[in-house]
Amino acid sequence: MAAGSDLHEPGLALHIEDLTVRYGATVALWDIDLDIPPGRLVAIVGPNGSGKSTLLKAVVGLLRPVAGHVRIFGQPISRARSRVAYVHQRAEVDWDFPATVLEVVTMGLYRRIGWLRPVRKTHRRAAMEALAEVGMEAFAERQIGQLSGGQQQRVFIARALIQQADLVLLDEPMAGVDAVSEDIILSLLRNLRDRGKSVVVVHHDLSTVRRRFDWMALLNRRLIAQGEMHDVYTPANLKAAYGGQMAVFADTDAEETAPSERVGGQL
């Protein structure tokens, strides 16, 4: 499925139409049409600089597109914000900020509590329950910057849990984490999916994407393809997205091979 879906817009977790985003004179995304059904674990993949992070930022309103629009469960972000949780790239977070793990998770409730209102015992209890769900309750009083990369990502997933968001967007949550942490993070994301949440992940490693996700959008400033993994993960689509920027690695669960990015940095 290279363009739209036959689902009506209110039935989609995410509907993007004719989206174009520029950084000055540079086109980061061009005329993107993307429809993501609810209840999927989605990988957004493409070569470095293809606009994957830009796409998530445009969805949550951190970047203003020059054309097109975004709808979340049929509504603009201004009306659907309470249904969305967004986890930044780790590199974009100030890890020296003097906040404990418990405080970071409780921040997920601020829209409900109100920014100038006190955090009460019931809110802290809910935050502890979310931390327990991701196996991080023992670190509640630790400063967030003292954790490992995988632990930090689990804390931000706990914050998404406490928000009770229906659409969870994560930008490279597996970047810079060890294999054990990656498996834990993916297990947590599958659990969200199994609860009916829609989980959209910018993912860089195509050697594992087919085994770990069930839906895929392949991007290189334009949308190359979108849909169920077995429909999109094809040699023709991968070549269209990656061209010559491919190194081949074995997929341990399949006979075929998959490309993985060589060059660092991305939009």
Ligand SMILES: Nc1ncnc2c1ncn2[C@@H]1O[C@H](COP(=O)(O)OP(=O)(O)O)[C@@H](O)[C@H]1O
Second form
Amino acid sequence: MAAGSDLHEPGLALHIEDLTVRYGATVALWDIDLDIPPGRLVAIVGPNGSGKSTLLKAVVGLLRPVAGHVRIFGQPISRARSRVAYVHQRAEVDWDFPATVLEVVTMGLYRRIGWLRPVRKTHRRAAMEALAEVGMEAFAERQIGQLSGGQQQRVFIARALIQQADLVLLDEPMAGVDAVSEDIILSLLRNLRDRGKSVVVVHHDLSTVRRRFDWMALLNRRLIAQGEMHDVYTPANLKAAYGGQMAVFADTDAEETAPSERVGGQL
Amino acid sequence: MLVDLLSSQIVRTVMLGAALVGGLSGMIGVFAVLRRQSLLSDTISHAALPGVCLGFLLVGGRDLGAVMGGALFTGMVAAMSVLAIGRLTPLKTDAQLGIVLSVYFAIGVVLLSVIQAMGGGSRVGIATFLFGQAAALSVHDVRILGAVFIVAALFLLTLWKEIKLVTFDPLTAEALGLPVRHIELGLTVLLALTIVAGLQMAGVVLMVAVLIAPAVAARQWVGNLGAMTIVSMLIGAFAGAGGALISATGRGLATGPIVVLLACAVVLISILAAPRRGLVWQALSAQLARRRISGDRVLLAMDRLATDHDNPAYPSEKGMLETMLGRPLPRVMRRLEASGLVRPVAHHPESSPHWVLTQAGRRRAEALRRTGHGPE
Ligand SMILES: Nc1ncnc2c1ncn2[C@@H]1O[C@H](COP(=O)(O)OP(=O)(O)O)[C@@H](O)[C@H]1O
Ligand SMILES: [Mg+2]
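Having gone through the form predicted alone, I am curious about the other one (the form predicted together with the ligand); can you provide its structure?
After this comes the whole thing, all chains and molecules, with the earlier chain placed first.
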């Protein structure tokens, strides 16, 4: 927890202090202190149910914390909305909804377009550009229900890109997507970071996290560790976050990664 | 007789009223369906019955304004009861809705019996709210329905893109900073208003079907929200007007069931016949895909034989192919011949049929081999 403690609030992409979030009697997050510097590609990692999605939802104001506060570039979310884009998990919507790919991407502009104003040609052009960035321009007029999982995810990312936010939050963007989409998504996220944006990604796969991200927060209801990847990705920290579930992860890693990347090999 | 009916001013008024109710239900039903509120709709409509009775008792007769006011009141109280039960108990949503629906409906039936036991002129009208009677609609009622229709349409038009986003993806809407709670509340109030406006025509028991069926049918035909809303509105208006007309031909025939049967007939046709999503279309395209695959398998088998014999023009024998693929092939071979992928050849001295791959057939087989879309 030492890594970020010397930073000051306005200079931070994300500053979270004493954050506690509850669903009824379930405490999903307990006393989280997290400081994310700008311009980094950050992974939020933790076992299932460790509160990763809850953390992002609390950051964008979808959940009201029982204690603590969140600042985005020094401001509360209510004043930072135009600087933040949030991509929730793919399964949160019904993909049978009657809409085209282009229509969904323009939704990212609905607030900027404003009340009573229709979607115009310039907005559609911006949406086409965002679609081109994710390699989906050929699908603009396609029904969203006809897309594969990876393509759905890319459409959601295009909808976030179009918002031109400085802080982009994504919940498991690479879960259940094909290899092509995964590569495209990863290089997009790196590209965003290289342009100075701050990118925070909930990542489900321990075996790939070290290669793909440069900063990490380990979560399990409490914050276990945060900081530069090479400081945080240690057997002791991973064990503290995953506990007994470690064995499961080491097994699945064996099929997917080179031996040097294996968590099992590290422990 | 139909001409007589249509020329009657009363029948025309009733049909207009029923078309308004059907159109309104079709329009708002789209959002009830997409937001998964059909059970909530059913609960609101059943819970409107005690309100109908209260309205009756208050003004001492059937006045659509009073009845709608009472129905809206108890319908909304029921919706809030569902919310409260959700907060205070661990019951699942369907159980919450089921309980609230039954309790309010039971109260309504008790009140209904009380009113009927009181006798007098009023008791004739009230039972029609169970299954609906469009014939009871007056010119005054039709004006009220028209006003509700216009309010609903204006609400949708002014907040169209915000409503679309809230319906598709409320999380993102909220993250963008849209007032999601208020828009959802607006939609739910509109839903309740639509339900109570439809009670006289469709009745509390079947109102939910008038709301849901047109939207379900419309979804089969179109792929965007605006078109879905318009098509659903037209289907609802058709079912409403048609149901009113048919029930006008038979004495005392309740309107609700007829409207519902008409709307469900449209649903059935849509589920069967709609392009892409319809069952017939899907069965046909599955059949086409199967044919293509079996054709591809033959091409690959012939390609393999040609490779094994180091002869691109190797004549494959019928029995050999059938053995390799494990089934008889006459129709597949005829289709492949017709599309110019294989050519029948004689292979002296054998008399059984033989085929060779044509140039096009070789190209396709090679493409199949490379992309891996083939057997095994
Ligand atoms: N809407 C909800 N109501 C009640 N409990 C919830 C809700 N959403 C999440 N939880 C609980 O909160 C905890 C954290 O959930 P979540 O943030 O989704 O975890 P993660 O994304 O890390 O898998 C889990 O125990 C989960 O069961
Ligand atoms: Mg999650």
